[in-house]
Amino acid sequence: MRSSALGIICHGGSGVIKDRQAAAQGLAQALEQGYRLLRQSARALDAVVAAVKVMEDNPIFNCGTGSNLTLDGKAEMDAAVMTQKGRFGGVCCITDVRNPILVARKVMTETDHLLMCGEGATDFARKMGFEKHDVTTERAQKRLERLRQEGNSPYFPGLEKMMKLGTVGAVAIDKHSQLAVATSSGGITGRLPGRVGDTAVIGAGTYAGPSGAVSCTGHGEPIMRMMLGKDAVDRMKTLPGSIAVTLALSEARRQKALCGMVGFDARGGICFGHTTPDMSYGYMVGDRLFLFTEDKKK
């Protein structure tokens, strides 16, 4: 599909969806504020950073307030950004901030590097301004005692555990046709401390490069390995987006790699799709919402 102008779509994570209602009302919040900075001539990175907030403050989502917990408790954020010409900035393992996506953009804007990590990248966005948050929440305590009473590897949990994945991501294209990505992730429950996943790895989670721009959600490992990201927009050179998200994913699937992705190619074509039972994700365009939670084996 093509957007006429201007458009966002977003993920809000792949696996298993338990409250589908809860998935479609946070996306469309998402996807409505993103869209209204469009229409009023935002860039495409103010758009998708604004709608990763959102969802960052949503708990139904796997990121900020929602996020998982590692296997000694704590909520281990990873976060990145990347525009059409290469800027990049990304956080991983930041603890105790209430949006990470922020920081992350910070990271782009405020410094001349691209990626920080655990202490210095909460140290920084304390120096940036942002105050300490404990996004730990109920729910997220109860999974992870679940996991702990069950006796399986809490880091290689085997495929039933793996369904239960999240991370949300945008994507949007804004009147000038410049593309923005933006990702936000909670991890694993029962990870390690200090596992880093697929979001704020460049090329892997989150890309964004002169033929197109992905936002990936999944198992972080086989992503990161697959480059999955930069793969489906290295496709995008020669083939329309869609076509190329189908093709990175076939590879995916022949990999067993539970994952998804949704983006833009340089034309404005919109693409998505997972090889999970479910991804909850929709998108903008024409002033038209388009949402879907739904199994796709229904």
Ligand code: ASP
The other form holds:
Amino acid sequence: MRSSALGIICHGGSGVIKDRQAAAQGLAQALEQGYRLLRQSARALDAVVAAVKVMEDNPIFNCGTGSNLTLDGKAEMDAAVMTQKGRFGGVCCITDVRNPILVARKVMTETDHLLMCGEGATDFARKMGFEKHDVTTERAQKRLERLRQEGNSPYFPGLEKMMKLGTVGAVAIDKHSQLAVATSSGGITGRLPGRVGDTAVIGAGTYAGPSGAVSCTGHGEPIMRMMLGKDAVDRMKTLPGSIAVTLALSEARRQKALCGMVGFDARGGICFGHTTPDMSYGYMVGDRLFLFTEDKKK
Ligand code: ASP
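Same protein, different condition: the form predicted on its own was shown, now please give the form predicted together with the named molecule.
And the full complex, kicking off with our chain again.
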């Protein structure tokens, strides 16, 4: 499919979706916010950051408020932004901030660095004026508790159990045909403290280049190993985005990687797919909103 002008696509994570209606509603809010900005001539970067911020503030998503907790009960979050021109900013294992995506953007605009982690990232957020904010929810605590009670390996809990509703991401194309991507994640429940997922690793969970941009979700370790985001965007040099994503995900499936992604190619071709049983996603193009729930009914 091809959009002639503006567009935004968001995902709310791949895996098993427990509450499809809540996910659809949350995605619609994020998409409408991002698209409204695009209609007001905002840049793709502004649109994706705004859309992701909406999802970070919605506790049903695994990012910002509602983030999954580490084995020791902390919300360590990863987030990143990237533009088609190669500008990138990311934070990983950041704690006690309401919107990691806004901090990631500050890393891009206010520093010469690409990626900041842990205490350094949290200190940087404070210096940039982001107040201390506890993102822990009862629901996330219960998820961790259940995992502990089930007695799974503390170092690698069963994938099916931890892949519930995941990371969020947004990719947009603005009126100047510029692309940008933003991804934000609360990681995987019960992971070791200090574990870094794919989200803020350039070329893995978040990637944009001259040929396209994608945001990934799923099991971070294989996504990083495969450099899934870069693989998909590289394929867009010669192929439409939808085919590029299908091929990148075929390789992921072959490697038994549980994942999904959404994006646009440089011509505005929209793309999405997943190797997991499900993925929540939606997009707005030509003033029309499309949600994954409608897809299932077709
Ligand atoms: N990709 C995230 C991670 O591995 C998790 C997710 O997408 O649900 O940290």
